[in-house]
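One chain comes next, on its own, written out as C-alpha cells in the form predicted alone.
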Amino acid sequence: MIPTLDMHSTLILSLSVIAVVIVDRLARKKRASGGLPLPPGPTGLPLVGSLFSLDKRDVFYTYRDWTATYGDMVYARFLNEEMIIINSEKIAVDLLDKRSNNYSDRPFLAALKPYGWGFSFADVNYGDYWRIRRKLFHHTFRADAVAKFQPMQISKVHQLLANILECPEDYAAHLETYNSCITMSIVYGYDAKPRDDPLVDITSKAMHGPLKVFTPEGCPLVNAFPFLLRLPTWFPGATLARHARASHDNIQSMGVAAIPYMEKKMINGTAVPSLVTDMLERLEEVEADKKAAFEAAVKDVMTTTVAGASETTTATLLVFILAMVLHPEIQQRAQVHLDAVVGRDRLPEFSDRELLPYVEAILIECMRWEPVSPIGRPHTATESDVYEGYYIPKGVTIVANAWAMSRNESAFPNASEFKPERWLDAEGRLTVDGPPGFVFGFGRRVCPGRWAADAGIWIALCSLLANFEFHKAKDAKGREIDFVPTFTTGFVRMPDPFPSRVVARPGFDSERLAQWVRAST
C-alpha cells in the first residue's frame, strides 16, 4: 500500500525539484547500457512514472498481470526509483541464486532509521557489516542448532492449545501470543505469560504499523522525499514524521524492555539457552578491542530476531486454519492420519513428523497457496549485468514476486486451488523435501531463521488438528456463512477475520490436556 499524504504534503511535493533528479538519473542509466535495452515494461507517466497503475491494496496482483504483456522479468519506474520485477522462480534462481554475488545487496531506505529499524541487518547493505551479524544469527538458528530450541515450542503449544480450549473465538490473538512467547523464549530466554504479557504487548505494538513503508511501492515516495521524514511533527503535513516518530519510540522501548529480565536471571544463575546466553559465551572469546563492536552487533541480531519472526508464523497459522475451514474434506483426511499415527491417548511430538506426510503436505501447501511475505525483501544489483539479452542496470531494485511464483500453472495445476495432494505421490509419500524455495527468499539474503519458524509452525498446526475441529461460523438460522477470504496488506499479508468456528474435537477437554501434559514432561 502507497504512504498516503495529505493536502499539505501533496502541495510539498509539487514544489520539489526532484523531477529534474529523476530525468537526470534515467538519461545516465539509458546512456550506460551500451545498446542494449532494458527488460520490457509499462511505460509510466513523466515524474510518477508507473505509480499509479498500481493495485492500491496488492501490488503483487499488478506485478503479475504485468507478465501476460511484457513477460517474466519487467522493468519499470516508480518515481525517481528503478525497479525490475521477477515473476518466475527459475529467472529469481540465476540471477539472485547463481549470480548471488551480484544480486545480495539491499536498495537505500530512507525510512529505515527515521522509523527506528536502522538495527535491522534484514535491510542492510551487502557487506562485513552484515556478514558480522549473520554470522552470529547463524551461529544460533543453523539448521543442526534449532532441535534445542524444541522443549520450550512444546511447552508452548500447550499453552496455546489451553488458551484456545478457554476462548476459541479469540484463536487469532492466541496464535500472536504464541508467536511472540516462542520469540521472547528463542531470543531472551523469556518465559512470557500466557496472556497479557507486557513485554510480548510491547513487541506487538513496536512490530505492527511501520513495515508498510518499507514496501517496493512504499520506498519510491519516501526516497524521493526523505525531508518529509524530518519534518517537525507539529508542522502541517508532517504525517510521514509522527508515524517514524512513533514507530522510533517503540522500538527503542521494545530493545530495552527485556534488559532488567534478563539481568536478573543472569544474576542468580537461573537463565535457560537462548540466542542471549549463546552470544554471552561467545563474547568471553572476544579481544577486549573488539568487544564494543561485538556487542552492538549482538544487539542488532537480537532485535532483528524479534522483528523478523513478529508476523509471519501467525499468517501461516491463520493462512490454515482458513483452509481447513473452506476445505473440510482435507482437514477429516488429516485428523484420520492423524489419529492413526498420534493416537488419541497423548500429545503429537517433533518425533511424528516424519510418520505424518499429509500433514506435512498441508504444511507445504499452506505456505505455496497464500504466501504470507509475496514480494519479500529486495535485492539490488551491486554491478550492471545482462541477462538473456537484457541490461540489468547498477542500482536497480529487484523485486521477486512470491506470489506471482505460487500462481504458475505450468509448477501448479489449478494454482489457485488449496491441494495438499500435490506433494504427495501415488503412494502418499512426500515428493520434496520442503516448501516452495520462493517462499523463504533467494540467495545469500534468503531467511536465515527458516528452520526455527519451520518447526514451530509445524508443531502448533500438528496439534491444532489433532485436538480441534475448524467450520464456518452459522447464522442465526443455523447455516452455515458463506463468504470470500480477504487479506491484510503490507510486508506481511494474512487473512482478515473470516466468519470461523473452533470446536474441540470429542474427547479433548482441559482436564484431559492437563493429563497429556503431565505425561509428556
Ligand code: HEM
Contents of the next structure:
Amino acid sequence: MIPTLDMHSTLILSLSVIAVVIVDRLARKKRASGGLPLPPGPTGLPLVGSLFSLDKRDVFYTYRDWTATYGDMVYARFLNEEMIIINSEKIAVDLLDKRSNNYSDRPFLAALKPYGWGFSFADVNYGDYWRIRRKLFHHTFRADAVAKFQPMQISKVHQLLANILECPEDYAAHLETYNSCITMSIVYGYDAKPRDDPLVDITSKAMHGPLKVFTPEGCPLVNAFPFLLRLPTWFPGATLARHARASHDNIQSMGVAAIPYMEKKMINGTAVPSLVTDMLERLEEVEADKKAAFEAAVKDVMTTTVAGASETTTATLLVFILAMVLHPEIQQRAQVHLDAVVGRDRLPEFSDRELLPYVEAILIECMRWEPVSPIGRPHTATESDVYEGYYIPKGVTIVANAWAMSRNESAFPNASEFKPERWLDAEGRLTVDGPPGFVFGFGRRVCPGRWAADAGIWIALCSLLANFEFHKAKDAKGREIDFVPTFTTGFVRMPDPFPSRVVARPGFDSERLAQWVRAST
Ligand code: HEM
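Having gone through the form predicted alone, I am curious about the other one (the form predicted in complex with protoporphyrin IX containing FE (HEM)); can you provide its structure?
Everything in the complex follows now, all chains and molecules, and the chain you saw is the first one.
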C-alpha cells in the first residue's frame, strides 16, 4: 500500500501537466492504431482514469470482475499509464509466451532506483544488460544445476524441524528463517544461524516494505509524481521520500553485509560452493577490460536472488499450513501416504518424491489455490501489436492476472476449493508434471528460480507433514476457533496470521530428530 501522501498543494499543478500528456498520448495512439479498437475496458474518470475503481486491498479482484463486462483482455488507464490486463491463461500464453520477443520488457518504475532497487535485474528493461544477468543467474539455478543444493536444503530442513519443535507457535518466523538460510547458503555459501542471524535480519529488513510501493496502483501514482521521491526528507509530507531513503539505506547495508564473511572464507580457503564462488571461477575467464562490468553484474545477480527468493517461498509454505489447518482430512490422507513410503523411523528424502503423488498434488494445489504472486510482474509491449482484432499500443503495461487464472472454473471446477485430487487420476497418479504455468509467470521473464524454489518448498512441506499436525487453535473452552483467512497485500501475497496449533506427531521429539539426523549424515 502506498504511504498516505500529503500532496494536495502539488496535486493540482501536476494534474494539469498530466492532462496535457494524456491528451497528447491518446491523440497519438488514435492516429497509430490504424482504426483498430483498443481492448474493451472501463472508461474511467478524466485524468485519473480507473485508479479509484480498484479494490483498495487487492487489485486482482477488480481486474477479474472486469472480465464479466469486458472479456478476458481489458484495457484500463490509471493516471497517464495505460494497462492491458489479461485474465486468461490462453491469452497470456499467446502474447507473453508465443510473442515473447515483443512482450519481455518491463515498464518504467520511478521508485526503483530511489528505493535502492536499481540492482534488480527482475525489473530492468529487456536487452543485453538484463540478458547478461539472467544468464549468470541461470548458470547457478538452471534445472540440472540445483540438485547440488539438496544436501544443504535437507540440513536446513532439519534446523526448521528443530526450531518448530522448540517453539511451535513461531512457525511463520521459522519458515522465513529456513528460506533465508537456504538463499544465503546458495548465494554466499553463508551458514546462517538457525535463529537471530545478523545477516538474515538485515536481509529481512531490507526486503520488507518497498515491494508494496511497486504495485500496479502504486506505480502510476509514483511515476506521475516522481519528485515526491526526491523531496528533502525533512519536508512536511515527504513520507514517500523518507520511505525511499530508508529502503535505499537498508539495501546498501544488505549489499555489503556478507562481504567480510566471504573475504574471510576466501582467505582461509574454507569457502563452500555458492553463486559467488561459481562467479569467481568464471571471472578468471573474463577479459581484463570486461572484468568491472562482470563484477557489477554479479553483484546485481546476488542481490536480485536474495530479493526474488525472499518472500515467495515462505508465502507458499504458509499457504500450505493454512490449507492443512482448514482441511484435516487431506492432512491425514497425506500422512497415511507418507507413513507408507517414508515410515516412522526416518526423515523424508528427495528420493521419496516420485513415490508421493498425493503430497505432490498438495504442493501443486497450494500454488494454484492461492497464488503467492497473484499479478506476477508486469511486462510491456516493445512494439505495437494486434491481437484478435484489438490494438495493443507500444509501451502499454501488460499485467497477467494469475489470481483470475487460478479461478478459471472450466479448468478448475469449484476453483476456490482446495482439492489436491484435481491433479490426480482415478488410480492416484499425477496428471501433470508441475504447477500451472501462471504461477511462475510467462515468456522470457518466467521465474528462473522456480526449480530451486520447488525443491526447497517440497522438502519442507513433506518433512513438516511427516512430523507435525496442523490444527485450528482452541478457545478457553477447548472449542476450535473458526476463522476466515485473510491475506497480506502487495506483489507477494501471504496468509495473515491465523489461529492455529502446531503439534508434533506421536513419537516425534528432539531426541528422535537428533537420532534421525545423525543416521542420515
Ligand atoms: C514459490 C516461489 C516463487 C514464485 C511463485 C515466483 C514467481 C515469480 C513470478 C510470477 C515472476 C515474474 C515472471 C514474469 O515476469 O512473467 C518471477 C520472476 C523472478 N523470480 Fe521468482 N518466484 C518464486 C521463487 C523464486 C526464487 C526462489 C528465486 C531466486 C532464487 C526467484 C527469482 C526470480 C527472478 C530473478 C525473477 C525475475 C526474472 C526476470 O525478470 O528475468 N523466484 N518469479
